[in-house]
Ligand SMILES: Nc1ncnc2c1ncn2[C@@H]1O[C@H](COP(=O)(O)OP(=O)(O)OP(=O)(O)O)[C@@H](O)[C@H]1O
Amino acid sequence: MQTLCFQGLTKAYGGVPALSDVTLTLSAGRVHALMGENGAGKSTLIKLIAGVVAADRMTVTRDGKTLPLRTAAEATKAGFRFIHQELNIVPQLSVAENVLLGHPAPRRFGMFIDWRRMQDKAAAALASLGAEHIDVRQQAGALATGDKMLTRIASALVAEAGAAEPCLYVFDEPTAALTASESTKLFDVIARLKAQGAAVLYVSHRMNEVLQICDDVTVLRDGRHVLTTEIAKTTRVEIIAAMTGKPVSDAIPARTTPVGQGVACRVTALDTRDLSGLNLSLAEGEILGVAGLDESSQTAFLRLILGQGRIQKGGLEVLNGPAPTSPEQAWARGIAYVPRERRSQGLMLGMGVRPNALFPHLVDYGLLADKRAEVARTRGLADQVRLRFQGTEQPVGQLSGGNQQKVLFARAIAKNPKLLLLEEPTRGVDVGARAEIHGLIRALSTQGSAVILASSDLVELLGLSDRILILQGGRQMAVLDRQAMTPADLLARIYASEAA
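Give just the one chain, in the form predicted on its own, as a structure.
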């Protein structure tokens, strides 16, 4: 294959256009970025070329010859492989079964599943990602978030005897759940696919990644094509302007006021089942970044403060009192939490914006619900976070990823929290929403809210944090002043902690 062309991509829902006459041309051996704000039409485009949603109009050609593309089966037959943003694994099945989902199961005597061969094929696919540490026999639901994403990516790399060679790989926000080291391994895999002559469509909001690994970029805005060019012929500023329709800086707002004098959180020689040797204090208004290669340690730290976990040794003082013993108590005391996985951990996707935004705060309304007051409060919060939605009862599952994240922030800021716990707060959101979320975090800090920010985005950590805690295997390795530190400096300290 030399070129793959999707012409006239058009799709409307209820008369509202999601894509309008978009053409996308991909070339063999090149990585093509697809960018745009949340709601720009990227997800719709992927669904159309994956055959999971019927296009109103679309013509697909490969080297000038028309391809049928009406179903997911036809997309697979054409050699298209998709790695989606959401972690769509079956938690009750083994890793090997998840990797082989959608692939013919190897059989013995043509009848019985050959479990050993299945495990070997899954292990080989994971090994190509440098993920030999994942036990293919374990239950997939027990994996860390990054390993779940590696499992999904490995599924697209499974080699099938007699099957057509894949000609297109579509990666939709693949690094959103990966650590820096896992992302590097993924980039190596993409480079190999590129060298083998496959076309790669790479969807990401992370500008540094796009500029690093992509050859070309296409930008959508409001369902329409606005830019296609070679990466070497454009700039970060031009791409952002094309996405938003106006100049938008992706610079993180700097601190303009000093941190407070009071102590919001104090940890003393603390050990739990998952953490050990934690000693630090967090001032009012201070932003403490949390970094490391082991995301489970970061989650354990934040959830301990949220009231989930048991202290084995040492002390934890939160907001001038003992640690909360439950999330309900934590929210009541002014501790708010934005979880790592918005869809599986934070939102009720089938319910409206109103119940999702107000869920921890419904106790404020007493025994009798006051829907009018709830709607007014929801609209006020929506204005604060600049939520784009159709109404307070719109199911959040219908919102774009960035707007879903804003619903979580609306919930978190509803009562002006004294302590804000954040895990990957800008995962999978566009540059505009990212800037707005960074502005919210900085504003809360300026108003005196203490913030603990766990993030795999080193630029985000360095831009917002006053100090950075490095955790490795649950152990505190260092607490660093972020002044004059670059992403390369921070990454070197993280890896040095791993070696230690």
Second form
Amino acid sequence: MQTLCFQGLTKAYGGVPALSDVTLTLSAGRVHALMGENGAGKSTLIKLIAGVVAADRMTVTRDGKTLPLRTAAEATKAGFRFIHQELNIVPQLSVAENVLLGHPAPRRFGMFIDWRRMQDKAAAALASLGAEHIDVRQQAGALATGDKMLTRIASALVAEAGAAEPCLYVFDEPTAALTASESTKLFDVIARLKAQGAAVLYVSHRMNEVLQICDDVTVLRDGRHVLTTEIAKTTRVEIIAAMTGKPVSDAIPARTTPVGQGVACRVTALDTRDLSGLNLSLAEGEILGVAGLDESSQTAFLRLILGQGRIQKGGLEVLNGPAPTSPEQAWARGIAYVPRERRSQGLMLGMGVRPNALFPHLVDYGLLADKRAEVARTRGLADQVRLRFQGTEQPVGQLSGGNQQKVLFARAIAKNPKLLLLEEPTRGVDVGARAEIHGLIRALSTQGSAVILASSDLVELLGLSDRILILQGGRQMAVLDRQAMTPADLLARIYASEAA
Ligand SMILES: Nc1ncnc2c1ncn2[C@@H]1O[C@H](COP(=O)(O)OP(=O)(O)OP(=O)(O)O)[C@@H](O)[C@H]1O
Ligand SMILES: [Mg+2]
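Previous: the form predicted on its own; requested now: the form predicted together with the named molecule:
Full assembly next; the chain just shown is listed first.
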């Protein structure tokens, strides 16, 4: 194959256009970036060419010949492989079963599933990603977020005996849930696919990656095509302007006022099942970054403060009182939380924006609820995070990925929390909204809210934090002053702690 051409891509949801007459041409051996703000239509475009959502209009040609593409089966037959943004792993199944999901299972005598061969195949696909550490017999639900993503990516790389070589790989925000080193391995894989002559379509909000690994870029705005060019012929500024329609600064606002006098949180010689030897105190208005390769201990730390977890030894004092004993109590005391996985841990996807944004803050339910006040409150919050939605009652599951993330953040800031616990707050969020969220975090800190920010985004971490706690295997390795640290310094510290 030389070129794949998707023409006139059009899709409306309930009369509201999500994609209008977009044309995209992909070439063999080239990586094509698809960019645009949250809700611009990227995932919709991908769902159309994957045959999982019916297009209102679409013509597909391969080297000039028309290609039928109405169902997922036809897309697979055409040699298209997809890593969708939100399609999650099946938690009850093993890693091996997840990797081979959608592929014919290897069988013995044409009947019995050959588990051994299945495991070998899955392990080979994971190894090609440099993810040998994942045990294929393990239940997928127990994996860390990054490992879940690697499992899904491996699934697209499984070689299928007898099937045509894949000619197109599509990745919808694959690195949003990966660490820097995992991302690097993925980029090696993409380089290999490209060298083998496949076309790659790549969606990401991370400009550096796009500039590094892509050959071409197409930008969508409000469901319309605005720009296609070679990466070598454009600039970061031009791409951002095409996405937003105006210049946007992605600089993170620095601290302008000193941190407060009072203590928001004090941890003394603390041990739990997952954490050990934690010793630190957080001032009012201070932002404490949390870094490390092992995200589960970061989650354990934040959740402990939220009242989920048991202290075995040592002390934890939160907002001048004992640690909360439940999340309900924590929210009531002014502690707010943005969890790591928005769809499985944070949002009620079938419910509207309003209940999702407000539920931890609601005192009166049912008949006593003041719906008009809630709607007004929700609208105000939506404005603050620049939510792109059709109304306060629209189910959150219908929002684009980045807009779902904004709902989660809106909920956390709804009542000016005194202590804000954040895990990956800008995951999947576009440049403009990211700047907005960074501004809101800085503003809360200036007003005296303390913030604990766990993030794998080193620019974000260094841009906002006053100090950075490095956790490894649940142990406190260091608390570093952010002053004069570069991303490279921080990365070196993170890896040094892993080796320790
Ligand atoms: N099932 C659905 N029902 C109604 N509207 C939908 C549905 N799926 C998507 N949309 C709307 O289509 C528009 C485009 O969404 P899409 O998911 O393609 O955005 P995106 O560019 O992938 O954004 P992000 O960067 O946040 O992932 C959004 O306004 C979204 O709310
Ligand atoms: Mg998307």
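For clarity, a rigid core is taken as the largest C-alpha set superposing within 1.5 Å between two forms. As the structure is a computational prediction, the values presented were derived from the model and not from experiment. Numbering follows the first chain given and starts at 1.
Relative to the superposed core, V263 shifts its CA atom by less than 2 Å between these two forms.
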